[in-house]
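First, one chain by itself: the form predicted alone, in structure tokens.
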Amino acid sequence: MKTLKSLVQGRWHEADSGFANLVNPSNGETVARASSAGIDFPAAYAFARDTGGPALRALTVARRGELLKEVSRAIHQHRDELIALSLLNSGATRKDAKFDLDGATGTLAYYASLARDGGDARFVSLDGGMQLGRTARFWGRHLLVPRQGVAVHINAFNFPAWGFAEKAAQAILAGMPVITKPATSTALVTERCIEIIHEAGILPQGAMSLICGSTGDLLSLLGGQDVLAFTGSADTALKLRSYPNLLSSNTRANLEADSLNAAVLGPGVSDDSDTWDLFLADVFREMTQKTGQKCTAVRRIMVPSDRLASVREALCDRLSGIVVGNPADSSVNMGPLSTADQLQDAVNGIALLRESAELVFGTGERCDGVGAEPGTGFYMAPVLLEAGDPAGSPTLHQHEVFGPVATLMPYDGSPAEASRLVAMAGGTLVTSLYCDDQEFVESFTAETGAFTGRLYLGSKKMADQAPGSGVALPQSLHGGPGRAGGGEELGGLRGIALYSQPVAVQGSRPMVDKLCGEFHSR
């Protein structure tokens, strides 16, 4: 059985105790084990800060971008191997595994491309400058200077490649070393990605470290120059916020937590329109892709009351085509949930939602999977519920079931009522609206914008280019207010701001411009 290793202080560390097992969710068999026992976390942290940090900061922004491009290529060269590991350890279908891997390499390549015009600049400027005195001789600009600490990344189980890559791309381009800690249950893919990068000798020593297993006392070491970026549950996010040293030193923390994302069908969308087709395709995809284990998945489907029956029928028809089972079987198009705990949480969560909503598709219980021995694996068929009184059912807006589960919610067809239902979740990563009525879109945006991190506007004029509401594009900000964590990442060069100190530089224009260069954040 494979034992996962951690990469600390520039070398691989293999524990000899304290192991947690990684399993194949398609059959429950153990495929690897992981532990961080024996790691000297203060030494690992110091090596990343004192060796990796200076090495990255000494490079131009353009050179850091070149390194990211090499990292993207190295991972892509092992794509088939990594897809196979994803099927083995995550239970992902081949299509879903590609989504994860290609998201990782695509985001790395995108951030590499942003740095192509960096020239000799070691910093990113937020603007082209401004006159501060009677003449332009006294000049000011805002600069992003790399923080001199360590970026600690704690990632979720659902995207073992994309999750680590998108955070690392921003930190490394900014000039900060990374210590990445994947969720132990699906760490097989992440460990192999880091191994590929390390074997290729792409990054400077200390620029990328890996912890497989517990973080030990690592988080208690973080101070004012460090950054913590986390993706996971709201409960864990709350615990992380409460670390005394993080509070006392104002350590930068970016948290992405629970999100009961909403898909809203606007009034007047006919069932023979491109907008209608896009709405159904997106909702179906977001319920079933990665077995619904996505932070951007649709959990609440809001439909004008007079269209509820049509939407219910159309969604149930599409969901009936899902074949749940072992991805090794060619007929399967949705795999298992990732762990036994995830399955049990989903079963319990559906039971809770059923106190406020009616089950209209699926059973909400574990099922046997095609291509798997009866009684093995963590399988669940898609579940669609329907709420009779969504405004009077707070549980539906507060409890996220992290699986192939969504709830239909009727509303009166007004932007005010739709916005009120969206806001009941206390903040989402993404809200999608499918509507061709400009007046409705504007009213909805005005009311809903404060409660979501991204507003995806589906309409007939963009339907043929729509990537789907669940895709976190690196060009756009990813994050959301309130319950969704209150953080933000990506958004092009805006994403490196988390890992940088903004500095207002004032002085003679030639000196300021030479210092800042011509590389601007856009």
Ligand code: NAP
Contents of the next structure:
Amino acid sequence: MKTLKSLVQGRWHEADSGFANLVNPSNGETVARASSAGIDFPAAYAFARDTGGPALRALTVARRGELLKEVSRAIHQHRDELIALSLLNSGATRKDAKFDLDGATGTLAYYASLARDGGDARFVSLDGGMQLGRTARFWGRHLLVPRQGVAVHINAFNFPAWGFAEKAAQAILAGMPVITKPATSTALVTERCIEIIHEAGILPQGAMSLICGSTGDLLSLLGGQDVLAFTGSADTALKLRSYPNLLSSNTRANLEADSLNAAVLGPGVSDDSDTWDLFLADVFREMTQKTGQKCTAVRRIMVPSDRLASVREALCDRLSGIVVGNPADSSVNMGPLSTADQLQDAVNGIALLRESAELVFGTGERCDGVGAEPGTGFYMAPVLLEAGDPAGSPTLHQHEVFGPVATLMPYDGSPAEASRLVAMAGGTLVTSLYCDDQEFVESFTAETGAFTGRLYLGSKKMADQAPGSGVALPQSLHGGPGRAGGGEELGGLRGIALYSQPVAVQGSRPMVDKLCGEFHSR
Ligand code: NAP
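The structure above corresponds to the form predicted alone; please give the structure of the form predicted together with this ligand next.
Next comes the full complex, and the chain you just saw is listed first.
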């Protein structure tokens, strides 16, 4: 059986005890094991900080961008091999695996492209400056200076490639070394990506380390120059942000957590319009892509009461075309959930939601998968629920079922009622609104904007270009308030601010301008 290794202090470490098994969710067979036992975490941390950090900071921003481009290319060259690993360890269909891998290489390439105009700048400045004195001789600007610690990245199981790559792209471009830790259950793809990068010798020594298994005492080593960026459940986020050393030294912590994202159908969208088609296509995709295991998946579908029956019928019709099973079978278009625990959590979660909603599609129980031995694998068909009284059912807005599950919620067709329902989740990553009525869009935005990190406005004018509400495009911010973790990632060059100290520089204009250079984030 394959034993995953960690990359620390510039060399591979293989544990000899304390293993957790990685399983093929399509048949329940063990495919690898992982453990971080025996890692000297203080030495691993010090190597990244003292070897990787100075090496990255010595490079221009443009050179760091070139390295990201090479990393993107190296991973892309192994695309087929990585897709096969994803099928084996995540139960992803080929389409889902490509979504993860192309998201990873695309984000790396995007950040590389942002640095192309960096010239010989070693810093990114936030602005072109402003007059501070009586005349323009006394001038001020804001500069992003790389932090001199380590960026520790802890990722969720659902995007083993994209998850590590999007965080690493921002940190490395900013000039910070990374220690990345994938979720153990799906670490096979991440381990191979890091191996590919290491073998290609692209990054300076110590710029990228990997922990497979537990983080040991790593987090208790972090201080004021370090960054912790986490993606996962709200429960784990709370545990991590409560480390006393992180609190006492004000370590930057960026948390991306659970989110009960909403898709809202506006009033007056007729069944034969492009907006209607986009709404249905997006909701269907967001329920079933990656078996609903996406932080940006749609969990709540808000529909004017007089359109409820049409939406229910159209969605049930689409969902009946889903073939659940082993992605190795070509007829399958939705794979299993990633682990036995995820399946059990989904079954329990649906039972809880059913206390406030009716089942209108699916069973909410494990099923056998096409192309899999009966009784093996962690399969579940899509589930659509319908709430009679969404405003009086807080559980429907607070309990995230991380699977192919969503709840239909009628509302009175007003922006105020739709916004109230959206806000009941206490903060989401993305809210999508399908509507061609500008007045409704403006009222809805004013009421809902404070409760969501991204507003995706589906309408007939953009329907043929939209990638869907679930895609975290690197150009746009990713993260949401409150329950969603309160984090901010991506958003173009804004993404590197997490890994930098913003410094207000004040002085004579020529001196400040020469120091800060011409490379602005906006
Ligand atoms: P999780 O159980 O919270 O685990 C996330 C990561 O935290 C894993 O790498 C896990 O490692 C690690 N971890 C757990 N306890 C830890 C501890 N005490 N110290 C250090 N690391 C620890 O979440 P998950 O089940 O992997 O992911 C599903 C959740 O992630 C869902 O709730 C989903 O909404 C959320 N998610 C959010 C986003 C976003 O961008 N906001 C994106 C994707 C997923 P082990 O695997 O080794 O336990």
